[in-house]
Amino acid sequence: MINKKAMLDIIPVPLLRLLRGIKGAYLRIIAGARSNADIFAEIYARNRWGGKPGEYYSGTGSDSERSGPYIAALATFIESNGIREVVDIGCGDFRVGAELLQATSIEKYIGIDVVGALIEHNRERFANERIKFECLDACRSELPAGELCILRQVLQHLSNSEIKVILQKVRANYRFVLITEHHPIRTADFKANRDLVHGASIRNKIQSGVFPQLPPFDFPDPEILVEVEAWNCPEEKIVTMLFRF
């Protein structure tokens, strides 16, 4: 009986690629399909970010030895211009919030996740007057008021339709906008934008990031707000950008 390995083995490398090319664009075609909901609860449930089975955990990323510089710069422009209103995108497990309340005098929060059982989760454990969360499509949904939108290392993991969406209502919404994305080395593979289909993986794989400033977005140049090196590449950045409108 002629195994796997041994089948591949015996395939014309042209025609491996080929077949590899279909399988892959099939594979996009059946999740390009599937709902922002249905995905992102899956990811949560088989714990495809880490974490013990039955947790909700939203990455490494958010880890609070991670998270710290970004907290700070955060922290200090919400006080340096007297933000009281913000709401979140994309929310996840609400590690940073937590951290980003404790550190500021916001006076309404606003939680934005696509996962309605991970929303009930935060609502249980940590709503009150001040925290609130919404199980809400950024994407198809019209977003709460508010002040300031965050958008942390969210847009990584939507198609480039998708972002557009976004961003056209955060733009029209919010005096400020904060979005974090993770960008890669500058390879002679990059290029800026390139297109994915929604889910767990995000743009470095694939020699690109999110950058709203360039095509195929309309946004203006930002502000960096804070820049650190990624925690599994340090060549690589974890950039937070700031528009103001």
Ligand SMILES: C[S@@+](CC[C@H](N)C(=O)[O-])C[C@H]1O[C@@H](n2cnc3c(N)ncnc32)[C@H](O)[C@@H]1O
Second form
Amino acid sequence: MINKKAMLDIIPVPLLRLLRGIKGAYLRIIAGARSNADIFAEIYARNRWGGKPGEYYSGTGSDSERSGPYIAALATFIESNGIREVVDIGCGDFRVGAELLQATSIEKYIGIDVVGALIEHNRERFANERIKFECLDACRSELPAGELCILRQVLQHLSNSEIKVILQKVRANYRFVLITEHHPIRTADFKANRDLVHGASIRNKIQSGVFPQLPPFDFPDPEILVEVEAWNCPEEKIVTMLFRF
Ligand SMILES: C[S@@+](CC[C@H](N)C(=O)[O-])C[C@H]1O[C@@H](n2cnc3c(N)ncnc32)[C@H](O)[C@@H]1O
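Please show me the structure of the same protein in the form predicted together with the named molecule, now that we have looked at it in the form predicted alone.
Below: every chain and molecule of the assembly, starting with the one above.
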């Protein structure tokens, strides 16, 4: 019987490229048609961002040794602007949210995530008078009121059309918006805001990243609140951008 490697060896390279292109496009269409709830629930269930089986783990970027400079900068910003109500869209496993609450005198925190089981898990462990969680898809639902909205490493996992919808909503709903994104090395191939199918991956693999102030988005120029080296590649940056409306 002919094995897979032998079969691939006899297919001409241009045909092989074409077949791979078709397979990639097919997989993108399938993934694009799935809901965010479905896609991100599977990412957690399969530990695609790490952690032990059965654990909800939002990735190494949320480990405290990595989020430290972000928490310090946000705490200073929150306290100096007297902010008391925060909405954290894509709160994930709440490790970052918990540290932020410890470092500030926020009176009302609402963590939102599209993964229902994760929100239940967070509610059971962390919810109280000060801390609430809601299961919402930020692309589809109305967002709760607050003064400051945080989007930390969320938009980078979404398509441009989904990002557009979320940006419109947060602009209309909040005085301050803080967006944290992974920005890649500026190689010759770099282009801001290349489109991506929603999922576990981010745009650095396609020499891109999310820049809300550039087309096809229409946010104003941001103030950079804090910028750190990416843990897996010091030339790449994790940038927290502040927008005031
Ligand atoms: C990489 S994690 C970041 C978690 C957290 N912000 C942090 O920095 O630790 C991205 C989170 O965004 C959530 N998410 C993705 N799309 C969403 C959407 N449309 N609405 C609400 N949450 C979403 C995912 O389920 C996931 O928990």
